[in-house]
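What follows is a single chain, given as structure tokens, in the form predicted alone.
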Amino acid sequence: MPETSTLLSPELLAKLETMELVSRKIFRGRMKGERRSPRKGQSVEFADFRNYVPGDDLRFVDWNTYARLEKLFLKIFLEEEDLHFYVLIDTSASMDFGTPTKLHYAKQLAAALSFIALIRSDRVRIETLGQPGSQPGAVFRGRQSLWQMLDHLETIEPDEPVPLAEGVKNFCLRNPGKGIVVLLTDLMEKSGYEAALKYLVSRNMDVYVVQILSAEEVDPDVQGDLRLVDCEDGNTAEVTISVPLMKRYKQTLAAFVDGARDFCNRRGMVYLLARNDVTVEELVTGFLRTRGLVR
């Protein structure tokens, strides 16, 4: 294996290793994995006893209980399921922002997510917003899948603009099956985020909501005369910055975030707001554990 990689770091690597992806719902997998499942099944782990019933399987009836005890006991065991996770980044133009840029983190936090995933055996697919409609993302699964799940990612660049609401509800479309899905965006869309994420919501999924912003974005750091223009539809506005201007502008971004957490908590969604100068490790191994994602 290469040593560096511009997405993870070998030592970040290692501390994945011990880590894998909890979903607070149960979903069906289709393949055996390496994830203990609540349903009973017939993997090699034995998890309990009950009463034979005409019909079973007679390959699963423990005969020493039945010379004990001259009654019939069918052997139940642990069934291993593997677990849906899917990865939405937003490849808008405005997350092409900030040092490092916002898709760059989206792109290291995808990759920190997915390893953890693949460790596990458990099913990857990575899309875009800007993904065509009728085009399913990359499928990844299993460790030997590491290099061309991080090689994917390195593709990724910014896309041209497509509604949030547009690029989530082609994904839905695209991916009827249930699981976790964490989107990756900055929420930054002036027709608002709220229909986007109902999409998401109607899928029962289980949905983790992070919403990337840069540190210039959070505290800018720009004085004087400016003319701001929007790198998504060219607009622009005259303004002077003013210590008035920059509390009404820190103002109505915290009103936003808080907003944006509050839409998600009380649809069952999980909200986390990540900085790009806040490291992946400390967001994946800290935040994300906190918030149950990752344990």
Second form
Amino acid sequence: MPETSTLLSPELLAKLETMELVSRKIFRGRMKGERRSPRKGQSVEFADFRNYVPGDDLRFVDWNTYARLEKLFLKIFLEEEDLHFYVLIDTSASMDFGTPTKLHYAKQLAAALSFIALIRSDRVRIETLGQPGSQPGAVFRGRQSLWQMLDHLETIEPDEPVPLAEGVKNFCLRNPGKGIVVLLTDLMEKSGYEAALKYLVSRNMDVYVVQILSAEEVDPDVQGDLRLVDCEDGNTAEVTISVPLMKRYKQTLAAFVDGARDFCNRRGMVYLLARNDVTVEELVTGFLRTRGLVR
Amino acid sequence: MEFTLTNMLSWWQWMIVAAVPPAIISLYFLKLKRRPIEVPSTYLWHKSIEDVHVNSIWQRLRNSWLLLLQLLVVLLIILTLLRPDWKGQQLGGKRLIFLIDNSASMRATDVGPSRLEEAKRRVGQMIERTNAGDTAMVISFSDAARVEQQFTNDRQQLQRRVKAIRPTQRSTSLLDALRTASGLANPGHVAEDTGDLAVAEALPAKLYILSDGKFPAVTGFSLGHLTPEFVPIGRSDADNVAIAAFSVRRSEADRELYQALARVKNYGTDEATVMVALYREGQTEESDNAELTIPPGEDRSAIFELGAVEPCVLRAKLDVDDDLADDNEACAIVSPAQPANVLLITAGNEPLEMAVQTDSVARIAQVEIKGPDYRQEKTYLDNAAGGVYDLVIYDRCVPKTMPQANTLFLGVLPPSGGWKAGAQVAMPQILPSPSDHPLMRWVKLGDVALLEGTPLKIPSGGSTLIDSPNGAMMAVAPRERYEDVVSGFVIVGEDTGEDGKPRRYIGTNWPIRPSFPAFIFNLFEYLGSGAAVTEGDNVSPGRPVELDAPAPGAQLRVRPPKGKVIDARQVKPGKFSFMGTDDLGVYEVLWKKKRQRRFAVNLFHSDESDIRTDEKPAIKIGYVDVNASTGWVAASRQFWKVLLLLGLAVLMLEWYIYNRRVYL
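Please show me the structure of the same protein in the form predicted in complex with its partner chain, now that we have looked at it in the form predicted alone.
Expanding to the full complex; the earlier chain stays at the top.
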């Protein structure tokens, strides 16, 4: 088992130790965990009383109340269960761009968030958009799964381009449960990202959309007469770089980002723009904390 | 200015040249190899360029400054091949003299702000177009010339001096200006034994005369090395109505009453209806307004009954909107009759003595009768030289020197003045020639007979009062500012009788005719200035005024209508001259801060008021007719070199843009 990883530095791991994921909703888990569940169970946290009915476990009868009222009441405690944490990574060719590549950045971010989930005994599932529909992604649970999780992330490579909507749809079909899902993508989908995000919303999941853009995309350092080739579909755009054109590009990008943020906010999703020239540590400890994904 | 192009190439050469721009454009498209760059997504780029349509041909051209600059270079070269030039105008000559008319008529506003401003503007343009090395001189002229700027090639200085030229109210005389201008062009000659030698080398010059041409033809001047160009200023349809004369006189009906007469002339091309208003010391009444309808080229008079008047300033104003405002107002100083101071020196002339002592004469004159010996007395000599008398009548006697007064000589000739007499004739017949002279007003001589008479030869400027088949029997002629009346016959003569004693005889029956007292009255009224209703004669602008000292040693000062009080210059004892009559209006003569007299300066000048220029303006200088011209001569200026330099500059700009990758 390797002692170091290119995705998470020891310093970052130390910082992440103190953090935990925050879910804005209470979901039912599958195994006992550290989070409150809508199900009543055997945690130490009191929830309610109910009348005793024959067959109930006598251990939960509140004898103090019986002594006072001479009626049998059963104490009900909240159940603590695990949280389902999904990371969905866009592995299209456009993510293999920038320095570091957007995919690498996405993997780093996924590793950091997954680590936080693991140390809180949450259930982590890491999937990619290009994953075949019937093949569910690996599930990690507990601190001991950290290195497995990191290994799994390391193996993720740019894949054949799959439309965003189709990838998300497959994800939803594979994972009927509820939980937190973090979508790491650049949203550069010619057919639009709206359909994909709607799938996630329809699952009533706690959705975080992290749009990762490279610095080269935000502020392109190009000049002259160019033929721009799309790395995914080979589509070309012939441009002559000029000040007005650059101005218009930036306006378009700003409008695109604003549109995505607005779309997400309206539907209860949290949108976050990440640039690859901002470190993951900075992003997690700064932006994600302010956005409420971690605390 | 005219822009012309000259075809320098044949048609097939033009075909080649015309093929260059399309070739550049096609080369541009061919050479445009776009650098392929892989990007994560062309999604945003497509959205960015959607509205720009970057692939359209015009968009490509718009973004390619290099192509545009290359095309510009080619266009400049093609234009250079067409050899463009301006068929412009410039001044001819290396030495230029600008004569600018600033007389009263140049104040007319029919062109520009005024004719003078228009003339100054044109001269300014001409100075701007002078070639390097040309020298120019600026002279302004009215009735006198003034050198505004000597020959210089400093255009700024010339422009400044031209701008500084101010209009005047004076009349126009070109001769003085021509003489000033010809100084260097026509140097004087000295007579040597071997012939006539020029004292300096003649420097020919071009003479630009900017004027409205409203002045008499110049005679007695040779242009010599001057080449004149007349640049007319003004319009032939300029409109002007002017007060041509304004005077005050006694009423014909009642000699105690006065009337003012304004003669208004229409110099325009259309009939004019004008309102003439009379102002007495600035006040006007309804009865002081008269409406005149004046056909073009004619004049009409407005008569205002003044009644008995006190000394005052009368002003006549025309309410008319014409092109020259200065002659729409005139003023006169009214000074009711002060008795004229008349001296009669006679050895005895009863009819005359009786005639000068009538009541009607006594109202207008104070007559002193002395014998011939009085001529030697100091009192007479002082008074005669000091201008005390208004009129001196010498009956059969002559003074040693002419007095400073008007005179009447009966039967004798004045000692000076160019009077001559013919042989005495007996019983000369008086011709009924109607003299319009004021002296002969109401004087009918049909019933007058002369016993004998001496025909007179009248000096220049004089006129006959009583004519006979033998010659003038009585005449009047000017002398300085006075007038002398000379009679070739006597009223009472004296000869030696048969007994050897001197005896008197009656020389004419005129004294017993009604016309005699009328003549005497006219004489006193006309020649005795005390009878004059208007104080002082009208003075033309710029003309000197002679002033008499009220007392020996007096220093006279003059207060003009505008500006400060000016000292009058003493020309001889008791006589002053005042030159500063440039403004129109009333001038006051002061002595010891008290007003002695007033005089009015009016523009009663038909040449200046008639501001219409001729249809074909021309002036005559000596025997040379100078027709109107614009002052310019045709000149062409080619500027293909400028275009070529411009092309080079564009080429360098293109090089800079290409190398520095300037993105616009």
